[in-house]
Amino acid sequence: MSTLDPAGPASAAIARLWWLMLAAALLILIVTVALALYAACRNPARRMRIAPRALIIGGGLIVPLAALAALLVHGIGAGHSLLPLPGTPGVYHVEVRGHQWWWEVRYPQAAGEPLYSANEIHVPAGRPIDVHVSAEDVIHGFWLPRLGGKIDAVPGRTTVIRLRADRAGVYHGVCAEFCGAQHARMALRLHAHDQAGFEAHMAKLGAAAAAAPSAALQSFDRLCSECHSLDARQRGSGRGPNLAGLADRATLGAGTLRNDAAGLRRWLAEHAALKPGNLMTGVPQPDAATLDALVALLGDAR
């Protein structure tokens, strides 16, 4: 998650600005230390005399204005790289909505009809991506450090940031705005694929269905369906993440637990203790047989 290891043009512009600021700060520090050493070690009879007017004009006007001008020029370039400029060919659109405490992901350009997912974004590598960011409840902060800068997710408003992953890979993100008790457990991942891999993932997500015994589906409908859906084409109530393709996600609870059979069982049984304040706290505690059925169902929800 280092901002100094950029993987796209927006993050590269930000990294260049950071290195420029570091170089300028080091230069100022070296000059200041050199002047301090000179002042401490000089012969009192050979004092350097600088007119007050020169100090005021040079130190109070020229140096700050030059520094601010350099920052402005480079800052405008870095900010420009994040703008969703019209007329750019091949732009892919993704919608991300912040909730307490997870990320809803919508693919409006999916073949057939929009698809829904959660906490992991899948995009084609090498193409500009316009991420439309909003929030359901409070202000969140959308940030993928290796791909670009931060942007607020504000209730009732949609903001857009343009990113691009130059290479296929997994890029980690976080909520960068304190949003409540579980702010630290609101992780985000972006998967950049080659074109074939991206198309295969979207086709798999669109076809996601639960291949499980009817008893497991009945348990899901009774305990989970009010807030969750197993169909990527349905948003559901919006109170809980869409669970289509859950087995392919790396984590549970937006980064709280590793996603495997043991982690899934623990999350279903202990979510109130693992992530206090999440909206599942009113769900009745399932018995062992129901837990087994739900783990089998959700582990196969590909």
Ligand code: HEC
Given for the second form:
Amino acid sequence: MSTLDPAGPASAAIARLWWLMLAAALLILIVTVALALYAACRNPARRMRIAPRALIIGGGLIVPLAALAALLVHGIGAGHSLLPLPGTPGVYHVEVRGHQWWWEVRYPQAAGEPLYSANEIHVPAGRPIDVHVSAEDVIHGFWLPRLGGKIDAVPGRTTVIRLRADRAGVYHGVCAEFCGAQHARMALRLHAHDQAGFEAHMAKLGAAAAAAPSAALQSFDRLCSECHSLDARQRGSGRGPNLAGLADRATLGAGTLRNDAAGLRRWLAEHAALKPGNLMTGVPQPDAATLDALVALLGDAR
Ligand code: HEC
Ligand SMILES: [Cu+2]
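Okay, that was the form predicted on its own. Show me the form predicted together with this ligand next.
Up next: the whole complex, starting with the chain shown before.
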């Protein structure tokens, strides 16, 4: 998650600014130390004095003004590269909503209903992505360090950040604004695919959950559907992450556990202890047979 390992134009501009500031700070440090050493080594009788007025005007006005002006020029350039400027062709649009403590993802579709997912965002690589960021409850911070700067997720408004992943790959992110007890367990991932891989992923996500009525599904409806949907085309109540395509996610509980059969079992049995205070509350402990059935149901595609 290093900002110094940029993978897109927005983060590259920020990294350039960082290196520039480091270089300038180092240069100033070296010059200052050299002058101090020079002054210390000189014969005291021949020591040169700088008039106080010159020191104030030079050191207090000219140097900071020059430094701030240089920073401003570069900062404006870097900030500009994060803006969702209109008129850019081929922009892909995705919506991300912060919840305590997970990320809801909504993919508007050119034709048809939007698709919902959570904690992992899939996008095409090499294309500008406008991420429309909002929040359900408190202020969260959307941040994918290798792709761009942070942007606040504010309840009641939508902020937009433009990112681009130059190459296919997985990019990790975190919530960057303290949002309550489990702020540290609010990770997210962005998968950038080539066009074919991206289309395949979205088709898979949108495919009707081949939900043959089963005992597992009945248990799910009874215990879980108040908060979760198993169908990417349905948001459900929005109280919990959409669980369609859960098997394709790397983690459970927004980075709390690895997502495999053992992890799923642990999450269902111990989520309150693993992520204390998380809002999956009041779920009766499923008996062993129900637990097996739910793990099989959610781990389906694995
Ligand atoms: C009261 C609402 C509620 C109920 C009922 C509920 N959950 Fe959850 N569930 C949540 C919330 C909220 C989260 C997100 C927790 C977090 O990461 O902070 C969650 C997370 C999960 C996750 C992790 C998803 C991910 O992508 O990280 C799984 C799996 C899950 N729930 C399964 C279930 C199952 C199975 C049931 C039924 C036995 C159930 N939940 C019942 C609210 C609920
Ligand atoms: Cu948060």
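Positions refer to the first chain, counted from 1. Rigid core: the largest C-alpha set superposing within 1.5 Å between the two forms. Note that the structure is predicted; figures quoted are calculated from it, not measured.
Legend entry - Is_shifted residue 65 between these two forms (CA, 2 Å cut-off, rigid core): No: residue 65 shifts by under 2 Å between these two forms.
Legend entry - CA of residue 41, rigid core aligned, shift of 2 Å or more between these two forms: The answer is yes; the displacement is at least 2 Å.
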